[in-house]
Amino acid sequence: MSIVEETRKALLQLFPEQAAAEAEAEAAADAEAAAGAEADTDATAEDTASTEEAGEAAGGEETAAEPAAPAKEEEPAEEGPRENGVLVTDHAARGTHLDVLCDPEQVVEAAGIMDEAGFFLEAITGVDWIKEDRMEVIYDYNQTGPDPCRVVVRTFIPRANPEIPTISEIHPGANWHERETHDFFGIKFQGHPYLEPLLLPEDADFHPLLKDFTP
């Protein structure tokens, strides 16, 4: 099993509904494949007998089969709001192998899963979705094993009350990342041991990456 699939299955601990749905779909696919194999065996035997009978009736003359009609392409389905869960992504296009969307209360558990799987924290940052009145907190994870695997964990919090638990007890390097994100976006990491300005002046009362910030 690849590192991407191993990590995906580990992260499914966060999403029991997705895990259950995948297990059900896999069981259904296995049952369908078994039934199809049995049907193919029966059909092959019937086709062989029919071909022999047709050949005898036609005096050995061959008939050309009609070309199959081209398959009709289906219209792509419209995408709706994304639900929480784990998505496998195209690394060449997105820069990540797995994209995780979770609730704010799950970021600590996600950090524990990533730590246990041997990943390190690359960065934490925020996005100010001012029109939607919410903030996005993004965690980038990577690992240094022989097979590449980059994972992004993201969550949304209210813009009016941008608070989320710290993960610094699991990934000590998060200490500075969370302080920097607090500097720029005003996101409060609950439980952080020292959430003081890192890059801004000590008395700074502004957050320059908020979209309504004016110098």
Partner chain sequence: MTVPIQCRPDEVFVLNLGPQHPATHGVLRVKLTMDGEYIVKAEPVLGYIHRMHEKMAEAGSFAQFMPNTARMDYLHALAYNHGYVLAVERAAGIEVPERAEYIRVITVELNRLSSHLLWWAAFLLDLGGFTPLLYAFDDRERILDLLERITGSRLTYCYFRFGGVYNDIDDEFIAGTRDFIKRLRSRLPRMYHDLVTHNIILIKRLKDIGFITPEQCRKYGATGPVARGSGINYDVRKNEPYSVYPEFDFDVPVYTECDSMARYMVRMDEIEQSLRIIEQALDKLPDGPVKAKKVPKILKPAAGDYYAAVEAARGAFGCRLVCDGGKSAYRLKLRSPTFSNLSLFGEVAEGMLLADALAFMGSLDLVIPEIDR
Contents of the next structure:
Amino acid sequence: MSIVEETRKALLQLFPEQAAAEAEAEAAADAEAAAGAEADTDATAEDTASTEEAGEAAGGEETAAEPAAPAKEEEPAEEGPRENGVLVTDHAARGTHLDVLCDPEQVVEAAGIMDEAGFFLEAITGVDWIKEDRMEVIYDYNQTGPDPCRVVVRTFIPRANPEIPTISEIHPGANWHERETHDFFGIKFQGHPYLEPLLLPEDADFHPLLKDFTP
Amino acid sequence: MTVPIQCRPDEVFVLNLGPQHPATHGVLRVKLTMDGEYIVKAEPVLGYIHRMHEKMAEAGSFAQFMPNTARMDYLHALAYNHGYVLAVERAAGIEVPERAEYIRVITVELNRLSSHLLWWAAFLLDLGGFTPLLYAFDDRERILDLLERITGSRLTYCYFRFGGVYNDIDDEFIAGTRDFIKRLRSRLPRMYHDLVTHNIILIKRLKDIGFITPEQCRKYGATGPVARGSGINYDVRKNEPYSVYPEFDFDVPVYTECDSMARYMVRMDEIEQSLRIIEQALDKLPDGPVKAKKVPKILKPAAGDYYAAVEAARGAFGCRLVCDGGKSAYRLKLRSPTFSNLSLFGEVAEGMLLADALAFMGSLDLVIPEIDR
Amino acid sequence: MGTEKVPSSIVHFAELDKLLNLCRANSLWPMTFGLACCAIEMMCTGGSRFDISRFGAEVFRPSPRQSDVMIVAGTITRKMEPGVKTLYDQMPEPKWVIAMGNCAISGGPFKFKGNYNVVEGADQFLPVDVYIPGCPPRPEALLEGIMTLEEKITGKRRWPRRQPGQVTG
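In place of the form predicted alone, output the structure of the form predicted together with its partner chain.
Below, the chain from earlier opens the complete complex, with every other chain and molecule after it.
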């Protein structure tokens, strides 16, 4: 099993619904393939290709889990709201292998899963979607194994009250990234040990990367 | 090297290192809590050269942001050019001609050499040796001459274009580069290694100083020579190949000593590997155009977000580009390697002698405008 | 170039002043003060090829209290501005300021509509004597800047200024 697939399996812990749907589809595929063999919902993915095809058909939101497969659904803005879950993206087109959308409360759990899987945090960034009145927080994870696997975890928070739990206890490197994001967007990381301006002057009370910021 | 701290709280004092300090290579400030000569707590204070690059990316068009990339890490400007054009090319779906890819690799590696040479000079200057600076700058000026010939500038190159490079290289550049490779190869063992690397003073200053465990590297997201000096075999050029790097035969130097000397050796070995890459690229250089045809002047990539990473001299540089279909980036996040590399300074420097901490800081190879962006 | 006079003692000794100024002009001690990209070109100027010591200005001092000239080599941000000012105040008289590079002249490439952090030019809070344009200026330009400063101090130029296009043997 490739690292992308392994990580995907690990991240599915966050999304019991998607995991259940996949397991069901997997079981259905197994049943179909074996033609009358006993359908077992706990069966491990031995025939990955057929499993994932079935998963795609059943899940709707899912694309094939093979890293080389092109990502079909990507734009939450264009194709209606994307549901929470793990998405396999085309590295050549996107630069990432896995794309996770989760609830703000789940980022800590996601960080724990990534930490256990041996990933390190590359960056945290915010995006101010002013038209939709919300902000996006993006966590970039990467690992140093021989095969590339980049994971991006994203979540949306309301623009009026941008708060999200900190992950700096799991990844100490996140400490500065969160301070920087707080500088630029005013996103409050709950539980952060020292949320003071990092790049802006100590007394700065503005958040320059907000779209409605004027100097 | 951790020394047990035996001090009463009222005996410590606060020492401000920087923002104007010759050893911080710019305007980094480190707030040190000291117990005599030992560091109790070190807290880097950033932002003295925060130049709003990410805001500027949102204000101008994609092409208008090109010069900014060179001013982030001015020592390895072409790698930052490269990271940015890769992200935009990925977003806009632009194919790059093969000759342009080779020229990109040649110039990026030449620039990496000049960056490592300058680090070498400045690092030894921190440690108290002035003469190495004169040797390193002698060689570095030759690289700058070569790059100036084709890019038009000495330091802050703006040479790459979306879909290629600005200018083709000529025979004189190729001959000059071959001469330079020969020259640096002959000077490396005698002048760089015999004079400095094997010098007992240098070894005493660097050996077992600034011990970074692989786990610390991972927890803080350190990459580049810092991670490779701690035994992590990670190089974007090998692990997540981009451009034409898979075509070349080169090694990734990894040392497992985890100390400042290991990081020093990684960079010295990288100089040799870069020379190998340039040599192979010059041998294999194909003919053809250096710019993709039909690249629109004003790019409007499809909405979505894109990531591109390159291996810069200081580690993995990443560009996260969020587009909304407009003619400028909706959000451009620049992941700078030194930002993460420096973030472990506080933890590692605890309990260190101040003089050792400066040697350790030099071995991290900091470029402050790249940290602050 | 401004017309400000170098401050000197209350009692003037014209010939002595001239002699002192000649000495000062030929041993300008700059402060090691790199802000950004221009600092690297400043290092190159001190390096082996351009060799600033030909003009007596190679003694880069880490402390402002020992230096004569502050080369503002790079972008000044709002956070750094008080620091630069303190450093200038700490330098002993007589002192001069060279604004090296476009950032130190006017904010350079970082002057744009949404600018929230860059001070648009060192002359907003420092008396600048010589401006050296470029992004970054070449080492030759910095040398020319130092010679211009010498001219300002002594009233004489070290050797004739070359005109553009003029060929010398």
